[in-house]
Every structure is written in structure tokens, then in C-alpha cells.
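Encoded as C-alpha cells, the following chain is the form predicted alone, with no partner shown.
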Amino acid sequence: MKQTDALKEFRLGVCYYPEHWPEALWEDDFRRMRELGLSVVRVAEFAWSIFEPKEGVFSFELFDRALELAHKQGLKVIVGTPTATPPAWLTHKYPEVLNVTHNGVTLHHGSRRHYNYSSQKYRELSAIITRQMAEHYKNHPAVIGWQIDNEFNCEISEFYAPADHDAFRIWLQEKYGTLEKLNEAWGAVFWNQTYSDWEQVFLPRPTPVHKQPNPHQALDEKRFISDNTISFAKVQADILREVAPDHWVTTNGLFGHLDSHRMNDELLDFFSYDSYPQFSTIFYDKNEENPLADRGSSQTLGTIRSISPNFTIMEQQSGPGGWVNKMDMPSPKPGQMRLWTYQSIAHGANMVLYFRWRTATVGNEIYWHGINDYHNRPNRRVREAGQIGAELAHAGSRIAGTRYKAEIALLSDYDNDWDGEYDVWHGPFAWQSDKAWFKALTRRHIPSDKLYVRSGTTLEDLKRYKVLVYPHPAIMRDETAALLEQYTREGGIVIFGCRTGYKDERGHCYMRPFPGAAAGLCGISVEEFTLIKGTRAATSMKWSGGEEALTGADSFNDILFVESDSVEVVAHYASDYYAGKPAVTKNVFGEGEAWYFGAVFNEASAGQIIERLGLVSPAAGWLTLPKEVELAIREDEAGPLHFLLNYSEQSAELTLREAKTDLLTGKTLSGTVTLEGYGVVVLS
């Protein structure tokens, strides 16, 4: 039974590492946290050698003293199980717990996340430290919950230790039963890869072309890693449920090769995420048109919300960030820390903890700055945290009972995510199209959700939305197609992009006309197709009806053929040998519509479909906003809360045609209102 009540009260907090600081600082640190309006701290996720300095020898004195002082100041505590960083005594004595790279290089002690999930010895030792900590803190008055490990599959999400090959073999035996079925699923007849004994089967290993395994084997590898990670986490979750049933359980993520939805469903009370909007400066693409920058974190938060409608931000960026040798991020400008905090809250966070209280003076993260600098004197970030704390002391209780509201969802699924890592004929397109749609929607102030299509997805899950955008689901089961058909038949609108529906769940191509499983719904077939690459110049689409528009037909072109009288051609290709051929179609299917877009989406083409569907902001009747301001809506029975977030350093003018109250200040706003640079208002 999930402890959903844990997030009914809003909490603001911070990550704290008492083992890093002189004990003389602890009480003053906790006192100042309370003065800033913070009420919860996370501790211990990297402290295994503090709790177990030698194998079988346990010590809780340091954290007992720290937690006593935290409790004295009225702070609640989240305890992390410390399995992300095994101690030196452990990896030295039991080297079989270490991870190994694809090329066979053992990853040694000296950083973090250097273990493998398959080692039975590591699972045994992880269970022991988890049980010892749970028994010790199960009745502590300050402790409210647990974080399992830290950032599963961060840094590295592939595992090739001997124990991993053994575990993969067992996983395959359970999945397929016989070698005949494995060979069929992997298409092993191709290039004479057929296996005649289970001992011949391994995880992908180096081949003559670097990391070019059998693609079906590579897809199963990702599924195995996910199942194996969840299995490892379950060891700890089961112990915590047994020993400390009054505490909630979470973990922080969103990293590769992990079905976080399944992990949340089976193991956690709610999901947690680490939000660093300034990562946009690290992965900045100078060629990107209209970049979202830190606003792009809202798109990722939509994925987190699909896992857990309300969630925790276990690490919220509070300063410039970077390790000694990488990930150098500039300092947030005045107001940005507050903006990012409310960005997380607007998208569903009911608990936000800043990373970290004070910047570390040693180690790889001496430049991953916290609220306080090394000198511990007041600074701008401390003052900003205090402003946020004061606002949420007043507004948090009104926010906590609400959930994000959207009528449009962007669809994804793990099969295509994982298959697309290797398959360049569809994988690179998904992020491009998702971003294009998110840009087009958010700049029109239309909130959107992310929804993962899974085996348990129901018609009711889909019917929460008027429009579903499923950009490039190359893998589509017939069951998924049937579900989408029923959704459309009952009045929904579904929009596909190129490379839809031509593979089954094994990654085999259907021997059917493209778009395979989706062909009946779309009422078209793909006459021909081509990558737009090399000597094949980019073309464009000419949209029909009303004012003629021309948009790019990016990256890949499906040339469409109309198969049904119910299909309307909405756009044609404008050039190349397929000029005049259908590029975008709309099929009336029951009470709804199925659109097929024959390329990779860009912001302009997504905008064309949005306008032709007549989609507008849910606040359009009373609110006018510039593009720089994001609109997010959370609501409950008491009504909606409209979060307005200005991602520009410049002030923005808003026009309110109805009087509204700003929840954060209590002021009544109407008419023309100026929202300062990086400013936030929450209208009720």
C-alpha cells in the first residue's frame, strides 16, 4: 500500500552531509535551515564506511548525534541507503562486485557507482547495511522516509562483469525457455549467429565493428539491465517495508536502461528527481533554432510526472555546478533559483530539497555549489532561499493538494527508447520531434503531459487527453494499435510521425505495408521512403487549405499513398522526385482522427497541426502572455492554480482580463501586469 499521504504536506528542504563538516557547525546549520523555512534534510547516501567501517562492525554514533540536533531544530530527515558508493574494504576484499566495461576493463574504487547489480555478494552486503540502518532508525522521531541508493544507472548504465553475463543467461532462459525460441527472437539465422548451447550466450561483446551487436540482442540487453536494476532495488525496498513500515520509500533518477515506471509501481511510494536546469548550458546546441535552455527542464518534469503524478525533487540546483573536470555550469542569475524551484513545483513537485546546504571543500564536487559558499557567510542564494521558504510557508498547503492538468500528451515507450539507441533509422528522431512539439505547445501556453505506453495502459488512461502525439513508434504491438484505434473511434485525436508501426516487440520488421500495425488506423500506406542525408537535399511540405504555408520536411520522408476514402491529404511534398505526393494525411476514424506526418517534426510543422486542430491555451479567454512566459496549471476541487514562469532576464507584460490573486504575495492583479525577469506568479 503506497504512502501517498507523504506528499499531502508541502516540504522545502536541503541535502546535508554532517560527515563533511566539523561537528561544531551542525547545530548552527540546522538552526539557520529552519530560519530559511526549510523543514527536511536528506543525509547518508554516500556514508557506508561511516556506518560500517569494517565488515560486520557497525557504528551509528556520528549520524545519531546529527539527527538528534536536526530533530531538536524541528527538522525531518530522509535517510539514504549508501549502496551507490561501496567502501574500500568491500571492493578490495570482494573484487567480483566491481563493474566491467564492454571492452573488459574493470572499474575500480575511487569514484562512485563502480559496482554491478548481479553480484550476489554485493546484494548480500547491501542487504546487511540496509537492514542495520533500518533497524536502527525505524523509530527515530525525525526520520520520515528512505531514498534507496542514489541515481540508479547514472554515470554508467551498462554492465559486463562475469556475474552480469551469468545473470543475463538466466534471464533469457526464463524469458524464452528454449534456445530455439531465443534464436528465433534474435534472428540468429542472420550472419550465422545461431546458438546450440546456453554457454555460448553472452551480453553483447566487442565485434569487428565497434559495439555493433545483433540489434535484437541489444534490445534484450536493455530490458535485462532494467529488470536487474529493479531486482537489486527490490532487495532494499523489501527490507525497508518489513523493518520500517511507517516510513515511505523513494529513489531519485531518471537515467538510462531503467523502466522507472515499473520500479515506481512495484517498489516506491513516489518517485524523486534531481533537477539541474543549467544542464542546458552543457548540452547547448549552437545550431538549434529557438532553444528552450532552462525552460526545457519542464519537458523532463513531464516525464517524471508520468511516473508519479506528484513527486519529490531530491536535488534542486541552487548554484553554479560542476565536477573538477567536467559539467561546468554558470551561476544562476538573481531570481533563477526561485524560478527553477517554482518550475519544479508547477509540474508536480510537492517536496523540493536543494543541493546542497554548503559547497564541498574536498572531492570531485568542490565546484558543485550549494546554497552556502565555503566561507559560510550570507550570500545572494541564501537570501533567495529565504524568500522562497517564506512564500511556501504561506502557499504550500494550497499547492500540495493539486495536480498538474493537461489535455494533450506526448507518448513514448521503453521499447522504442531502447531500440532507438542502436537503430539510427528511428532512434535519433524521437527527441527532435518531442522537443519540437513541446516548444510549439509551451510557447502557445498549452500545457502538455508525457505518457508512457506500457502493457498495462488502458483506454481510460488515454481518454484523459483530447490529443495524443506519438512521434515515431517504430515498434508497435498489434495490441497497442488496437488500443489507439479504440481511443480514436471514441473521439480522440492521435498524431504519428514517420517510421511508425513497422516493427514488432522483438524488433523484427513486419511483412506488411508500412506503417504496419498502424496502417488501418491511418488509412494510408508508405509508397516509398528516404533518409534526408548526404546528397539527398532537404525538401519541404506545402500545406493546403486557408493561407498556404511551407514548412521543412526534416530528416526522413515517408511518401504516402492514400488507401481509404476517409483520408484527407493535408500537405504535399514541395520538391524532389516526389513533389506533389502526400506528406501529411488526416483520417476520420469513428468519432476521431488519425494524422500521419511523413517526416520528423519541427516547431513550425507542429504549429501547423496545432492551429488546424484549433488548440488554444486553456487560459486564452482571460489571459494574454508573451512567448517567454510558461503557463502551467495545477488544480483540485478548490479550483485551478495558474503558474506563470518568466524564463527571460527581461521583464514581461501580462494582460489579465479578470482579476486574480497572486498566491505568493496575496496581491490582486488585473489589467496590464509587469512580471520581472525570472519572475513567478501563481494566480488563483
Ligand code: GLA
The other form holds:
Amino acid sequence: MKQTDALKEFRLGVCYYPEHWPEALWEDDFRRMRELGLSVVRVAEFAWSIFEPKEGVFSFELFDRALELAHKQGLKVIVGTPTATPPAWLTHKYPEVLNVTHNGVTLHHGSRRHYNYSSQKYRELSAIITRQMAEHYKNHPAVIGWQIDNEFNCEISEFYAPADHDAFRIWLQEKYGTLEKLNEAWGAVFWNQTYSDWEQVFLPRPTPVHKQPNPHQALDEKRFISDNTISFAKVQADILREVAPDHWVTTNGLFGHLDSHRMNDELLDFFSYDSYPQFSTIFYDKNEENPLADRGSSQTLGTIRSISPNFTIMEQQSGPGGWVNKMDMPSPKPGQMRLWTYQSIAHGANMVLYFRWRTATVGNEIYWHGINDYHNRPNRRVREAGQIGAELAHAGSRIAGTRYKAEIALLSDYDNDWDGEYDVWHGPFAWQSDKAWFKALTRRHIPSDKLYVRSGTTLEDLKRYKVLVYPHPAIMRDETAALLEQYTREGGIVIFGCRTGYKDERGHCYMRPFPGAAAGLCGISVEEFTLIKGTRAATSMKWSGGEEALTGADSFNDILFVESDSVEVVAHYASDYYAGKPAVTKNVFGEGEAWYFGAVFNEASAGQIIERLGLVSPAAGWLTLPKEVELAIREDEAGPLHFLLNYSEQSAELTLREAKTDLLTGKTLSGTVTLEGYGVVVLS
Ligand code: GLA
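Now the other one: the form predicted in complex with this ligand, given that the block above is the form predicted alone.
Below is the entire complex, every chain and molecule, led by the chain shown above.
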């Protein structure tokens, strides 16, 4: 049974590792947490050897003493099951639990996440430790919930141990029943891959061309990994539900080859995420124009929200980051930690825990800083946490009941995400277009949601939005197309990019004109197509009825042919041998419109379409903001809360044509208002 009230109360907290510190520090640590306004700690997710120092011998004394002190200070506790880090006695005695790389290298003790999900022994031992911990803490007055494992599929999301090959074979037998069906689904007739015995079937293994497996097999591999991860997590979730039914259950994502939506629906009360906004600063493409940097986390938070409308940030960045062998992140500047905390909250977080209370003095993460430094003396990050704690002590309860509000959604689905990892003819485009749309929207202060199209997606889910952008759904099932047709018929606007609808769910190319299942909805066919990126000069597009350029026929061009009278050619190609041919079309379909954009979107082209559609910020009537400031809206029956987040180090000028109150300070704001560098206000 889901605990629907699990996130009803707003909480701020911190990750704490009592096992890393002299016991003499614990009480002072917990007392100071309370002084800062923190009310919850997460513990134990890597402490298996402490709970079970030898196989079958259990010890709870250390954590009992720590939890008693936490409780004495009024703190609540989230307990992590410790299965992300198997003990040395375990991996030594049962080496079959270890994960193996694609190239056959066994991964050993010394780091974390070196186990596989298929080993029955690992499942058995994980179940035992989970049950022991659940029994022990089920009635503890401080414990409120559980985190299963830690970051499923982080570090590595591929598994090639002997047990994984066996489990994959069983998964395929359940899915296909017969080898004929498997051979058909995997197109095994090509290059003589036909299987005549199940013993011949494996997960993809090294081939003469590095990592060039059969594409249909590669797609099934991802689906298997996802199902296998969920079934591993389910062992623990079931035990926790049975033994500690009053506690809630979550886990922290978001990582590859895992249908986190399904895992959340089937196993969890809500989803959790670990937010390190500087990852977006570090890993962006260095040639990218106008990178979003730390604001890029808002895009990921939209995905988290699509899994769980309100969620927890189990780890919020609170200092510079780095491992001993990885120099990752600079120190957050004054105000940035506060900005990132409100970024998480603005996007739906109802509980935020900083990672971590104090920087570790030993181990791989001695440079991954917490709020407190090694020396444990008050510092500026501790003071900043205290400011946030004081603000949320009064603002938190108003925020907790609200939900993020958006009228436009960017669509994705797992099949295309996973197929696109290997298929470079559409995979890279999805990320490019998604980002382009997100940037174009957020810089116009138009909040957007992410929506994953799944087998259970309903018309009602879609009708919450005026506009849906589904950039490159190469795999398009007839059922999905029918749902989108219904949405459009009833007045919705749907926008596709190139490479839509040419594959079925096995990843076979359809023998029908593109965009396949979406052809009727779009009223066009793709006459011809070509790759552009890296192969030829960029082409250009012009809006019809004039010479105005439509910026960006990027990366790939579908040359369109109009099939239906209801289609308007809104732009045409203006260069190369297909100059004059339709590039962008709009089909009036029922009460709505279906757009087909024959290329990959960039920020400028997404922006031009937004303007053609007349989409504006929901606060445009009373608020003018510079583009550095993000607008996010959370609302409930009592009305909207407008979060304004300044990602720039420079101050920003806002113009409020209506007086509003800042929930964080209680001040009334109107007219021209200066928002300091990295500043945040929440207007109600
Ligand atoms: C992840 C993990 C933490 C820690 C941090 C910093 O989010 O869950 O245990 O390793 O990263 O590296």
C-alpha cells in the first residue's frame, strides 16, 4: 500500500555516517543539525559489515546508539539498506555475486556497486540483511522510512556475469516462448544469427567491431536489465512492506537502463534524486552555445517529477565535489547552495537532504565536501544551511501541499531512449532536441514538464497540456499514434521532429512510408531523408510566404511530401537539391494541430515555433524577468507560488506590475526589484 501522506510535511535534512566519526562527536553533530533547522538524517546505506560483521552474525549496537541520540535531539531517520556495498567476507566467499564487464573482466571489492542482480546468493543475502534491519528498526520512534540500496545502476549499468546470461535466457523464454519467435524478433536471418538451441543465446558479447551487437538483441538487453533491477529491488521492498508497514519506501535515482517510472509505481511511495547541479556545468558540450550550466538540473528535475510529482532530494550538493582520482566540481559560491536547494524545491521536492554533514577524512570521497569541513568549525556553508533552515521552518508548510504547474510537456519513452543508445540515426538527436526545447522554454519563462509515454499513459495524462513536443520517436507503436491522434482531435497541439515513426517496438523498420504510425496524424510522408551533421554543409529553411529564415535545419533533414488537404506547409528548405520542398508542416486535425519539423531542433528554431504558437509565460501579465532568472510555479487550491531563481552571479532586475509577498522573507515586493546574484524569491 502506498503511503500517500509520506511527503505531506516539508523536511530539510542531511546524510550522516556515524560509522565514520568518533562517537564523542555524534551528539554535538545532531544538536547542531537541529540548530540549523534540519529535522531528518539518512544513515546506513553503506554499512553492511557493521550490521553483519560475519555471515549470519548481526550487530546493531553502533546504529542503536547513534539513532538514540538522533531521536533525543528530535531528528527523524531514513535507513538505507546496505546492498550497494557487499562486505568483503561476502564477495570473497561467494565470488559469483560479482559483476563482470562486457569484455569479461570481473569487478572486485574496493569500490562499490560491484555485484550483479541475477545471483541467487546475492538476492538471498540481501533479503536476510534487509529483514534483519527491518525487524530491528520497525518500531524505532525516530525511523520514518527506508531507502533501498543506493543509486541503482550508477557507476555501471551493464551486467555480464554467468548468472546474468542465464537470467537473460529465462527472461527471453518468458517473453518469446519459442526460438522461432526470438529469431524473428531479433531479425536473426541477417548475418546468419539464427539460434537452434537456447544454450546458444547470450547477452551481447564482444564482436569483431567493438560493441556492435545485433540491434534488436541490444534493445532487449536494456529491457532485461531494467526488469532485473526492479525484480532485485522488489525483494527488499516486499520485505520492508511486510515487516515495517508504517514506514515509507523509496530509492535514489536516476540512472541508465532502468524504467524508474515502473519501479516507482510498483515498489516505492515516492522517488528520490541526488542533485549535484555542477555536474551540468562540468559535463556540458564545450562547444555548446549558451549552456545552461547549473540551471540544466532543472531539466532533469522535470524527469524526476514525471516519476513522482513530489519527491525527495536524498543528496543535495553542499560543497565542492571530487573523488581522489576525479577533480570534479568547484566550491559553490556564496548563495549557490541556497539557489540549488530552492531549484529542487521549485521543481517538486518536499524533502531535501544535504550530502553530507561533514567531509570524509578517509576513502574515495575525501574531496567530496559536506556542509562541514574536516576541521568541523563553523564555515560559510554551515551558515548558508542555517539560513535555508530558518526560511523553510516557516515557508515549508505552505510549499509542501503544492505541485509544479506547466502547460507544455516534452515527451520521451524508454524504448527510444534505449534503442537510441546504439542507433546513432536517432539517439543523439533526442538529447539535442530536448535540450533545445527546454532552453527555449525556460529562457522565455515558460515552465515545462517531462512526460514519459508508457503503456499505461492515458488521454487524461496528455490533456493536462496544451502542447506536446515529441522530438524524435523513431519507435512509434500504432497505439501511441492513436492516443496522440485522440489528443490532437480534442484540441491539443503535437510537434514531432525528424525520424519519427519508422520503427516498431522490436526496432524493425516499418515497410510503410514515414512517419509510419504518425503519418495519418501529420498528413505527410517523408519523400527522402539525409544525414547532415558532419557530412555536408548545413542546409537552411525559410518560413513560407516570405523570406524570413527559420534558424536550424540541423543534423538531419526529412524532405516532406504533403498527403492531405488539411496540411499547411509552414516552412520549406532553402538550400541544397531539395530547396523549395516542404520542411515544416502543420496539419489541422480535429480541433488541434500536428506539426512535423523535418530536422533536429536547436534553441533558435524551438524559440521561433514557440513564438508562432503564441506561447508566453503564465506570469507575463504582471511580471517581467531577465532570461537568467528561472520561473517555476507550484500551486494548490490556495493559489500559486512563483519561484524566481537567479542563476547569475550578477544581480537581476525584475518588474512586478502587481504587489506580491516573498514567502521566504515576508517582504512585499512591487515595481522594479533587484534580485541579488544567485538570489531566490518565492512570490505568493
Ligand atoms: C552519489 C552517492 C553518494 C556519494 C555522492 C558523491 O550521489 O549516492 O554516496 O558517492 O554521489 O560522489
